[in-house]
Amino acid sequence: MKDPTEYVITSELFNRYEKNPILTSAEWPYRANAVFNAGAVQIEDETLLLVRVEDMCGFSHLTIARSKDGKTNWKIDDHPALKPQPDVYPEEIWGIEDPRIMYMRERGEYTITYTAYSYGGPLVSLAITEDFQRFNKIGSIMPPEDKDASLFPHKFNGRWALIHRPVPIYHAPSGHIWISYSPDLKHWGDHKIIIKARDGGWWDANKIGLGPPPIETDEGWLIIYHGAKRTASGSIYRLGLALLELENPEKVLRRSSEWVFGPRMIYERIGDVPGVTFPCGAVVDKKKNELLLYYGAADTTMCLAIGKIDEILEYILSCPKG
């Protein structure tokens, strides 16, 4: 365990978009309770969000919203892109949620890892698409209780790699970030913990999980992760950073001691689940040196925070070694 005196003093790495929230249920083309926790991807000159939508019955599905600048003038589909299909995929009986999108260069297609909510609890499911019009559901790839999953964009030593967060039944609430490997995206093994939740009073004690998919940089895989700290009024979801080695993502090079982003604004503190900043998607704009972080606020609305890539990397490289 790192000594708390190893804190690195932070500045504001991520600045909130001044027009937050960027998407709310009030502007949705059909009746919905909340819109939040969207996966994100840049396709040519357009940002695509795959938004978690909670309907008025309490179940979630995924709907596409598009924007030219990734900030304004969102065009929202008038129907879900992915809906629960419990008659075919019984693990989706209580809805699907929290998608993470990764473009697989070797396959020429996009993978969507999402949480399916089964009778046995949440688990990791996978869907594949080439165009975000037709989707091929692979089904569950990890048993419950597991979530916060994303694939890496290419293989390591001939195998695909998945980051995810299982939770042990007999030691809950607790959860660490794991990595697993597969030859075919269906059968998984060699499961290992790579980032442990801290103990005690830390902001990321007991339970952590992946935010957006891993972001490839010259310095390593940038990991934005959440820590859920339990308080007398519930859990607070804040964000920290880690850096994994490019050729061996099991190796943690750096990890932030402090959180770098957390609930502050009224729309992050008041909602269906107060005190939550939870990103599932990010887009890198190399020309502008920007990282656009799309996050759900209080499990109610979609918001945006923007950081400078070089400043984020400078910060994580100043953090304690993993």
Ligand code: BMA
The other form holds:
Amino acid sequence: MKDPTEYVITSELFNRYEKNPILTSAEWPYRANAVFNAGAVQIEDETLLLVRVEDMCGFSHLTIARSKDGKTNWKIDDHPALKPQPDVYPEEIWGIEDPRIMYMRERGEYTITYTAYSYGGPLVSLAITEDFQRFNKIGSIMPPEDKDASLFPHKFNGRWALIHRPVPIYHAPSGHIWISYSPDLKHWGDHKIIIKARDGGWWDANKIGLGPPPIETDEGWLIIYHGAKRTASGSIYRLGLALLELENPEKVLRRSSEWVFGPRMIYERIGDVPGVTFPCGAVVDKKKNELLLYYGAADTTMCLAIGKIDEILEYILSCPKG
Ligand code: BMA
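If the structure you just shared is the form predicted on its own, then what does the corresponding form predicted together with the ligand look like?
Below is the whole assembly, all chains and molecules, this chain first.
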């Protein structure tokens, strides 16, 4: 039998870092089952990952790892930055997962939207920090079932905007990408679907969700989203692209028909949940024209893939109108 890595398609827009995985539970400073689905942000000369760590009870918390080049020599905190606090936030009873980090220019603060795993199912929670040392948990902002959420970095017509993925009871399990608005980051309304899951045999049929937070480019907001295609042996989590209008992110300018990244390597195909590539964070290095995509592989390790920003934009601009 051939090694599945021999089937790697070389024309993918994102190239895997040759030393993947970049973080595993083996080098964690304390006992952990898996480290994956990290949020990412560049702060001055340092890349900060807020890593989802699954403990040996099955619950997740979030711990910081830092690196100068975003690839090697990760300094991992020996304690969680954010942990479930079900006594104060009952919705965190079964853990907190999958953070997306956004710097809010006007406020000079970072927002962290994450999944709180409540009795009623996963929901969207928000925490705010200036320095990644002290965190102000705002609490839940969307009821279950809802996840894959990120804020935009500024207001639109006086309101903050949130991308998220509620799961409806009709046609379940399914879910489209929605946008909602708030005057104060607490009260949300004006909910609208912006990107629909496709149907039938598509790679992004039935269930899609935002990957990293929206990335501001000259052409529009670049959206990297996942599609979960159901198969006889579980779902395959692959990634596609969309482009939203800068002034009005409800307007989808382009959307890729094909996926641009998906599980191929052994570390993406074998793990606690096989066949999963799941990014919650990306860092743009404008000088190098690079987009560093940080993704969880098989719900087990943290990996990195790198794309050229101009190639990614050229590709999405060649895709069908949204
Ligand atoms: C999604 C999320 C992710 C996870 C993925 C694959 O629904 O819960 O945290 O990586 O499933 O298990």
